[in-house]
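Okay, so here's just one chain, in structure tokens, the form predicted alone.
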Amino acid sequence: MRRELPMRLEKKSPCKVNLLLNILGKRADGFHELETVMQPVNLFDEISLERGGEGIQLSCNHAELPTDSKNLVYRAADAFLKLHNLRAGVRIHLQKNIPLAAGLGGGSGNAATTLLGMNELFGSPLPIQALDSIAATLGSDIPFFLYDQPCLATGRGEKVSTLENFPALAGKAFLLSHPGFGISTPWSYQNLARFPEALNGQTGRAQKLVSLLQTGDLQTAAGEIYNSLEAPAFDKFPVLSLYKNFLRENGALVSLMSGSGSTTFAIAENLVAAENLAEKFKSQFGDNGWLATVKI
């Protein structure tokens, strides 16, 4: 019996962390060398998918966001038809929750939520390594979200590694931080040259920290995790290390800036001393911006 195809889908779309981003050095073709040890993280953007129409149609609730090509969402609704060969219309509804260029991986996520939500929709016909490999061509982040656990990366970060979930990190809970302004990825990348320590990491830094985080000693760990982008966002911008420090004094076990930024994440030994640090956080930089707080 032909099992029948839905014809509506609500996809939620989630974010990460990085534990750890750790830059090898520049690649003759341009990208850099990178490990990098990436943690979901369950807080989303939601998509809807519905088959009909013509073409690709995308909405989104927010207006900065292009819904042509421009966006990953569209792009890789695209790509999963072209190489499947399907003609058929799609419309896709994307609702943005996650901060933008936050370095927590919103519009990577959303393109790994789209394919993921482009294959249920149309029968599964593409198994997960192909999907891998469309993922690839979008963007360095993206194969990560196809699998809903720890990875370690590497390469430009799509040669992708799942990992278990991490003892060191059971029952604790993060706190996270957006400013209220954006870092672009490039100018992190491009401005990264002026900075030739955090340019040119020693290699293995990312395995190191897994087998701590494996051994369930999130102190000992935490000496390990590094994000080599702090150095041109930290120049640039100063509240982000205010940021990263005030954390550290006041309780968390763990303060990092994630990804390219600009986003500040803290783990705390659970939900309850996460929204404590989050309170004490209000206290002294306002509420102007972003702030979640949710288990690990």
The other form holds:
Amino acid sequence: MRRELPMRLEKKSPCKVNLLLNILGKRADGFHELETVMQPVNLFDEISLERGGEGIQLSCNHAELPTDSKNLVYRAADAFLKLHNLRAGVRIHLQKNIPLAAGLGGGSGNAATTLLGMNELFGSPLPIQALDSIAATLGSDIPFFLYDQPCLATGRGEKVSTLENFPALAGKAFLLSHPGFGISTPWSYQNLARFPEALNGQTGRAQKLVSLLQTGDLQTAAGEIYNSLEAPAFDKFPVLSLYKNFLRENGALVSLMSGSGSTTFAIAENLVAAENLAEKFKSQFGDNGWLATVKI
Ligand code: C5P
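Moving on from the form predicted alone, kindly provide the form predicted in complex with ligand C5P as a structure.
After this comes the whole thing, all chains and molecules, with the earlier chain placed first.
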């Protein structure tokens, strides 16, 4: 019996934080070898996909984002259709809620969610391994978002080993603070060259952190939380280091910049503690950026 294909789908596109981002060195291809521990965050952009029309028609609520082949959502849909030699048309709307250039992987998540959505819309012709291969060609962080699970990633970030939820984070909550300006990922990596120690990390830190998070001891794990890309970001934007220290001094169990920035995240004991911390943060720094609290 032939299964009816959906005409239209609504998908939630999550974001992430890097609990650890340890750069191991620059590679011959210009990318950086790294090890990272990534944690999904339950804050979402929304993507609707509908079969119909001709080619790919992308719209977006965010005026700054292109809606042509410069947009990762467009490129993901295009790669999927080309792989199948499908001449079908698709209309996609992207509703951005997560800030841009924030170190939260919003755009990467959008690309992965589009791949998953396209596959569903066209009857799931591709296994996850095939989606993973397309994802890795589109961007280093994109494969992670196909799984919606914590992971340890290596290579340039595209080699993903999925993990069970970390016992150390059970019941905890995130506070995410975006300063109101973004940081470009290529800029961060280029400027890492000025910080040789941060550029040439020792391998093994990611596995160590994962083991600690798996035993449930967040206090010990907190000592291992690290991001090499804080070095160039804090040098250019000292306010980010103020954010990090303020959060830690006011009750956060952990605070760190995520990815290439500019978002700082804190981990609090529970959602109420995260909300209290957000209030303190606002009274100290004002209400100019983007602040969110969410259960892990
Ligand atoms: O892979 P993605 O397109 O997300 O990377 C954006 C940019 O970040 C790359 O062009 C590169 O400059 C830098 N990058 C890097 N090493 C990585 C990941 C990203 O140098 N592992």
